[in-house]
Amino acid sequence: MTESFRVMQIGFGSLGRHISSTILKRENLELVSVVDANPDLVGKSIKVLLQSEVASEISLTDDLKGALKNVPADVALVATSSSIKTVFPTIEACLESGLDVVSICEELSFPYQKSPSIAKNLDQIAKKYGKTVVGTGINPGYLMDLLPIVLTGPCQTVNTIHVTRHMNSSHRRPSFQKKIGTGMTKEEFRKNIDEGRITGHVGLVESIQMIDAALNLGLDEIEELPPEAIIAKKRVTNSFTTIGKGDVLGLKSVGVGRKNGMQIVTLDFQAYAEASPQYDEVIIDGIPKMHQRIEGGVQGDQGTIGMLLNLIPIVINEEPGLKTMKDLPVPRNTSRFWKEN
């Protein structure tokens, strides 16, 4: 007899709502609890909050400790913050309660160099309780790190790797458009970036570190260049805001990995309103040369949810410890995988 994987979801923001909705439609997953700190949501029915036709008797709670104690689950999905320091206590509590953990925290995707002590601690806790924890998403987690790593498989040699993500941010959730500066003046953009009020894209450094570790490139310098505002040449209106001519459509962020002064890895991330054409592209200079381009690009929110949910059966069956995407079996659609008795 097959059973569904029991899922606890932590974080019910704009992306979290879509995560819950997708879980409720997936036959091999059972949403058993949803936790969020927003007091305006506590006690409200998930069915009502989602305006969902899928039956769900779950009410949102802000009591993580109580949910972990009283609601049996197999895995926790953590969708609360990009900061590994911020999500650490939540992940620790989940591991100690016997849950595997999959998170969209960007800094968790490859934390060994930026946060080595936290990474070591998480690995030890996970192994102590026989559980697995991993950070994933569409980017970081797939398009700009795992995909180029896999594409080097047929290469006899690899000289350079250049990855570009070019997306129309108008198709993304409002919180994403806000963090890339959409609608700001140039001065507001620079001030907010410099003061950390908006983050832009998070994860380029972690992606390069993962590529370096996977391919043993021996990079001696990894740098994320200051984000650049992409300026509107005409007035643009989308579902988020109206951007005046001369104001900010979004941004361009570039990360580079060098060895002996030579640029080996380049990650070029561009997200702005009405960007066209949309595409994801990997170019590998080597023997043989490789060039893959996904026309239309991968929709970020949909892709992130897909990565998150598809990892559940894989992570539950993985050896305990802190893992990254390069450590796990090949990711795939797992909607037809069920929990084994």
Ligand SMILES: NC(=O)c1ccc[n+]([C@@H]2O[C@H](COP(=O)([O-])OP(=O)(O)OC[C@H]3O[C@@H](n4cnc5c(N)ncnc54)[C@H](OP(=O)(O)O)[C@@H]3O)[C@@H](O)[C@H]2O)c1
Second form
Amino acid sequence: MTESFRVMQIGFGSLGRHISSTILKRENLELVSVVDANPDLVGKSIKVLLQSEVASEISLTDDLKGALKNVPADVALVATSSSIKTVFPTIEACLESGLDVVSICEELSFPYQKSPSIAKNLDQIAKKYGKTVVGTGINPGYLMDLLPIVLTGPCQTVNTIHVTRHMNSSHRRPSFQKKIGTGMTKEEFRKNIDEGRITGHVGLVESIQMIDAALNLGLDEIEELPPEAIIAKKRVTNSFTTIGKGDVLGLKSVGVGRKNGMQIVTLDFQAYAEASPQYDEVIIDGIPKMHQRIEGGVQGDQGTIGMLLNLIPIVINEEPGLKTMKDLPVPRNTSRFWKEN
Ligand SMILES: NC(=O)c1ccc[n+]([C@@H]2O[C@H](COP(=O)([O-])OP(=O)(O)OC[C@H]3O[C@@H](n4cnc5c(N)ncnc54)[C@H](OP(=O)(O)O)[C@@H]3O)[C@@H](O)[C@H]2O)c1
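Return one more block: the form predicted in complex with the ligand, after the form predicted on its own shown previously.
First the chain shown before, then all remaining chains and molecules of the complex.
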């Protein structure tokens, strides 16, 4: 008999609500509880919050411990924060309650260098309870790390890796447009970035660290350059805001990995309103040379949800511990995978 995977979802923000509605449409997944800290949402019906036709009797709760105790689930999806320190207690509680965990927390995608003690702790807790935890997403988690790693498969030698994402951020969720400074003046952008009030893109360093570890590159320096504002040459209006001429459309963030002063890995992330053309591109200089370009780019929010949900059967069948995307079986669409009894 086939059975669906029971999913607890934690985080019902800009992306979280799309995660819920996608789960509700996916036959091999059953949404059993939704947890979020936002007091405006607590107690409200998911069906009403999503304005959805899909049948769901779930009401949103802020009581994680209660949901873990009272509603049996196989896996927890965590979409609350980019900071590993912030998501740690949530993930710890889920592992201790016997759930596998998949999170889109960017810092969890490769946490060993920035947060070694949290990484060690998570690995130990996961092993103690026989469960698996992994950080994934579209980026970090796929386009700028796992994909270039896999593309080196046929290469006899690899000299340099250059990855570019060029995306029209007007198609992304509001929280994304906000964190890349859309609509701010140049001065506000700089101040907000400097004071950490907006993060810009998070994860370039983790992506380079994953590539370095996967290919044994032996990089001696990994650096993220300060994000640069991309400025509007004319007034632009999108569904998020109106951006005046001279104000900020979005940003360019570059991460580099060097060895003996040579730039080996370059990740060039550009996200701004009305960027055109959109594409994701990997160029590997080696033997043979590899040049792969996804025309139109991968829609980041859809791709993130796809990565997250597709990992559920993979993580449930994985050996216990903290894993990264380079450690897991080949990612794939798993919408036709069912729970084994
Ligand atoms: N890896 C990737 O490729 C990828 C892709 C997309 C997004 N992300 C990341 O995923 C995260 C979620 O994105 P988003 O746009 O949905 O963010 P968001 O709109 O800020 O939503 C986060 C939600 O989580 C809630 N929350 C915060 N801490 C919580 C906790 N401890 N327990 C329960 N709920 C909590 C927040 O409530 P309050 O508002 O009350 O705080 C908010 O409703 C972000 O950190 C984003 O950067 C990663």
